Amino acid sequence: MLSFVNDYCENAHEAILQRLIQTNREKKPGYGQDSYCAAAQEKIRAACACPGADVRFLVGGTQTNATVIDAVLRRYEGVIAAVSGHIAGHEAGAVEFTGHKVITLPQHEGKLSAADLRAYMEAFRAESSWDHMVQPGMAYISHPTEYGTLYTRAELEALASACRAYGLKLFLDGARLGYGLVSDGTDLTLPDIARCCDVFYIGGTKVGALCGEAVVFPHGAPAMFLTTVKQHGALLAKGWLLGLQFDTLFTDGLYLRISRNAIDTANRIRGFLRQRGLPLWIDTPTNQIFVTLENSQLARLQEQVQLGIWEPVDQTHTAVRLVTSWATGMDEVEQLGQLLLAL
């Protein structure tokens, strides 16, 4: 079987493995207290041109995103997300439940704009009973969407704007980072989302890694941030392991190099749909491919190829969603183009 269901299915790039082994005997600090996270944290710091931010690694998006929203945002308050939003449909409540309400905005291409949040929050302040009512405290956003889309510099300068003027604070879900960064006719780069997200992370999960995020505070954690991570069941007792896992990836470049992979792999797949005149479901620069497919033609393509399916479009068809990663190979990928040639 072909396996184009997720951008997490390979253990981890041959770099980050050949230094476990390399450091494998090695005693280490524990709680990220190590030369290793040290030394990532440095080079995060610079790629991201923010040499006061605070760095700091987590093992996954979602143990994440739940805790640095709860570690920002006082009992009272809510986030703000897209209703398309990660953490409004595929977190099994993680956010709700440490206590904070996920506040949903209509989605455009999986994007969250800066007009609705601005009616929202001014329908808000003109409520009389405000004060009965979950306070908002955040946006939340990802880049890449869930759709697979990215942000212009414009929009993400358009929300960091909005965000300041409701005294809301900005948070940037990067689980899918790396692709967005190298995806063609891109014009967001890691300075830029330093410069407009009071927080935002990393994705090495989905980028390379074997596990692990690294959350960037371009002005300062939260205070006792470690401690609320801790209380998360967060904190990882090995935090080497995550910070020698971003010293590789942010050494020589490493990152946004084996990122473009999974942007041409995912483009060639792009030449195979139009070639065979398969309808793009929504179209996007990105590793995620999503694909209207006739539900014969979905059964067939099942029998040997993992994909994910998306949603239903009409009776008989269904969007589904091809992902590539830093490690598909453009062999897979041209059988895969085989198949759908021959639906």
The other form holds:
4 protein chains.
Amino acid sequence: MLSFVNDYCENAHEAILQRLIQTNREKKPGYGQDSYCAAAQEKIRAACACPGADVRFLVGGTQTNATVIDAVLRRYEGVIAAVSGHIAGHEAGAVEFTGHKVITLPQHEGKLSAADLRAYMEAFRAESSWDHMVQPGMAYISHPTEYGTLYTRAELEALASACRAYGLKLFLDGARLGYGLVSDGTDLTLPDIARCCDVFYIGGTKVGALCGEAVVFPHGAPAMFLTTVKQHGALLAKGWLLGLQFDTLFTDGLYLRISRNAIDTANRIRGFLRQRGLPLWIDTPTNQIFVTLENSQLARLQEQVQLGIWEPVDQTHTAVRLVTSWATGMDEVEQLGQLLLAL
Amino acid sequence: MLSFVNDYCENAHEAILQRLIQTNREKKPGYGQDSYCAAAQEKIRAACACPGADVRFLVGGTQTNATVIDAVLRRYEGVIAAVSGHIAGHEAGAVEFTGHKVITLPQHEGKLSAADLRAYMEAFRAESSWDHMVQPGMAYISHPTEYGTLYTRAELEALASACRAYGLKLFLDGARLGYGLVSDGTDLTLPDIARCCDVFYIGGTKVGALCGEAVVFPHGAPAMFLTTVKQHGALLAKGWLLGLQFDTLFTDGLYLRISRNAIDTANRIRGFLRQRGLPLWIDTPTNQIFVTLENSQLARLQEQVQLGIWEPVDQTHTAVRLVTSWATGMDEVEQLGQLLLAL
Amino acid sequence: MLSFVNDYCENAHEAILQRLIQTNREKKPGYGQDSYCAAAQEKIRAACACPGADVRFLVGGTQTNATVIDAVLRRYEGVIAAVSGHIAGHEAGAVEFTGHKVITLPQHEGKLSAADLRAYMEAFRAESSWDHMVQPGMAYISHPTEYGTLYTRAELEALASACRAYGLKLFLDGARLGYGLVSDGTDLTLPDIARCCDVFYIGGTKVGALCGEAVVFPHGAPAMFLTTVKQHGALLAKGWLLGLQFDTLFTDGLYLRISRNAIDTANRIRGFLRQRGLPLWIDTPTNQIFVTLENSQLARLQEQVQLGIWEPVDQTHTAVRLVTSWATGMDEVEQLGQLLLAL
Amino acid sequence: MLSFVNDYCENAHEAILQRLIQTNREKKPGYGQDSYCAAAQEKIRAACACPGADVRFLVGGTQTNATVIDAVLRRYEGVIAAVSGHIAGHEAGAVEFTGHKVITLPQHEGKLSAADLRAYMEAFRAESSWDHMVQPGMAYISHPTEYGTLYTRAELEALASACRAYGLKLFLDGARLGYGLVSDGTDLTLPDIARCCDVFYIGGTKVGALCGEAVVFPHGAPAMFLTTVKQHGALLAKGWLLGLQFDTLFTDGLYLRISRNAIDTANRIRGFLRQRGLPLWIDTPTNQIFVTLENSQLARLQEQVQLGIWEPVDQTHTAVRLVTSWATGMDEVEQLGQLLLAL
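Okay, that was the form predicted on its own. Show me the form predicted together with another copy of the chain next.
After this comes the whole thing, all chains and molecules, with the earlier chain placed first.
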């Protein structure tokens, strides 16, 4: 059975496991105060061209979103997101659990637009009862988005500019950031992101690590952030487990190099789809491929391939998601290709 | 200066103030354990034709919404509301503050439709990652709505039926309930509401009381509800202040009788608007009147009348809200009428 | 049946009810934006000799405690209180409900000592894992305390000094403040309190009002405090109901004048107890009187007097609380006195 | 430099790392729905002699405490703990963050006594204002405790019996459970714990795993527990990372076997202390050793040994903590021993 269900189905890049073995019996201080975290922080600052950044490591994506948003917002503030944003729909209300409203705006192929953001803020300010409303304090975006699409540099700069104009912090969820950074045609770099955002994270879980997300605060972390992380139940005792992984991923460009495999394999799949004439449900440049299948095609494909059912398109068609990753083998892709061509 | 800004601009019906004076030096037990609360509860149960109902008194509307929703929902559940619902936009995130997401569906003249509710629940159940999402636990509606519109009995029954089908509690916010119950053409009664809802409240603040909302649980209140109210900072020490007001309002039909004044005065205003040919922005049967004015008309009217700016309609027109209440004098309405006719 | 159960058993001072009637049909803006609130704020600033103070009105004590503490503290901070503090035991966890720990220190006749506070802060700072702990952000005291005792000016200054030394805000819960300010022998004035505290409140519910507490921020309120109040469900629509009461209470010294009645009547009761030789459980100068009774005496007294059972002293004795108020009649006290003398 | 600072200073038992490598490229379903979790759950159920237990895996201790307590308690309930309990002091208020009060009772060498628990509940029930108080819903204990001490079977049964009598759930924090189960003289087994507790966890982080705690609900988990875990930001995408570790630890008794090493090395250290005549600050049977040193001795020892400063004993003495683990080498202990003998 082939599987293209998700990008968190394998353990970790072998280099990480090797280092876990090498360092196994070293005694290391807990809670991220070790030399591996320090080394990883330094390498991430360099990769971001942001020497003053504060870098912290958390375990998973929802945890990171909820902790960062709660740490950055004031108590009476909410966070603005596209209606398709991960925090808006698929995190079990983890943000609301900490008391903050997720204010949703329309999505444009998964993206939040600066124009919508400005229009919302203008309308908010024009409201006579604005002080009876949740005060917008932050804009949340994902890059790549939940639809696998990417912001251009100009789009991110427009969002950053809108955020500054209205006193909002800009937070970029980079659970799949590596795949976005190496996609064909993107003009957005890690230093661009560090320049535009108030906080963002570099995803490890979906890009080669066992677990872990590296949170970057280009202008410094909120006061007492470690205590806030502990308060959220998000402080890992063996913090070096995260530091050591990111140190490995950010040594000699491993993070971007392995990310590229996901794009190469995804591109090959897109080639098969074109060749077979199967229509893309949405055209994306990253490792998530959305294709519209006839339900009978889908049924046949599912006999040999695990994939994601995205949503019904009409009575007889379904949008389907195929995901590649750092670990996807080109041989698996070729097998999938033959199945697609034979549909 | 005339004022039609809102329905909470006067203190209270005189009968209430008289009873406050009469009972002033009586020593009464605190926290709602007094005989006035007991009497009011009994009268409300009778008015609802629901002898088994548990009736509690809270001070204000947002407080009631946040406390009731948190008391009824499980920790991981959210509440579904029309996007125009008061809890969704104008309560400063009081519901999210207690950890519960407000899930918004489209509004139809301010109303939530049973069809939308069923469609949402079907889609939710079809989601492969439904257990990574906020679990819908309740539907919230306002009657009258924030747009002054009313549910028909058939509409409320359809909502109640949908709620039962999907395991949702149905909560009706009746901040202006009196005005809804006596509007022309409504077929929805207090016993209907008690039959259809799992919890609702009868608004006092906007209908003759100094403050106070009577929460009715037709099938009984959640366990330890008094403690929950205290935990929310919502337990009034002098609970009889609420009981005594509702006892007065529910003696000899005072609540509905004074509500009718708001409808009579609103109808007279609607008559003036028709006579002058000013278009309604939305046609409502209750005490909130929405009219579209040219901005120059609005400017002239505002010189002599306080009213609510609802929203811009286009470059040269604005939707305006006029509100009557139990206390509005027909003389004020006649003065307003002359101003409208002269616009 | 006589009753000395509590100081919130009557409605309100007559002057307040008269003004409610006089102003009944005036149309007033909502949410505390009216002229009565403005006038009350001005008079309270004057009474506090603190012209720069920000004064806000809330409905009840637990609500005020929870809202103020949450508004002032950062998310990761807790509040220090004597173990007997009202927030620590008798508010159903309303402070924890908003996410803040109540850190308890020993009580000394109901009071928090500056020495204990300093010792706690020194130990906290010496902790190697201090950043894994709740960060103390505020000290909470009650004046009068839950035991009816009073801080001296020197004690309050010592607490204020300790708070400043350790970066804590000082919050004084004045639910019964009037009774403390006019007690025999106290040297602590309202201006002293305004000078020493970062925030405090002047209780209305227990001192002549229907409801209401006046929160004073001598150095200004936290940003967006109105929104925070709304978020907590604590914003009263008819805010003038609170403003008008405090305006009345702070006109011509009414607040202190009626407070003195509680002390005079309490002193008379203490005289009867001395005359009869009944031992005080704790000697207090305010309107709460604690006396130790034999259980047989208690049983006899309860046949004709409602009072508070405080706690068992031993197998055969019980500590009992008698409370007077602004409304207690000297005739009631004389009747109680005869019963006490005959025990 | 020797280190006896803590028991989470090494990565993981080699068998775990080997299996991570062996299974590295297998594609596994996320969120704990994989076969490794299933196998581990089965083995843990067997080890607990509790075939009906629901077993779940979380990442860390504070996260587990906060998530489990919030999932089990009703909204208005609090948790009772010894004042020395980890949740009471060293988790940054993570429990209060979710809205639940931690009610503290005295500690007896780190333990909560059934007598204190019963006395508290009796006093609570006798309180006239019990419904204005946090409702106790759970008792929390640690085994081993924060002081390294152990409950006897009789003590745990007494606590379980008290909990049942007063409607409390019993929760045992087993962050160091392995070390407790194999200590000399203990009569408490895993099946005993499963029989007595409503929920407990078997610590992995401190006993051979990279991370992970296995939560056991002998009578079944709360409804929608996975959603609650997600809502708390505690759901690990690669859930098999936890399952695979516990499967390894519970295969062929590895968990208890490696735990025993911590006891053997700790016993050897206790032998050196006795030999040298250094007084224990508290006598414990587990892997935490508390010894009182003269400050000059401490200074000398710290030149060559990393250890924990527990608390000052007097002006010239300090209580010090030495911790062994599954990974401590007997050679390290011998080196430490020579240093101790030479102090």
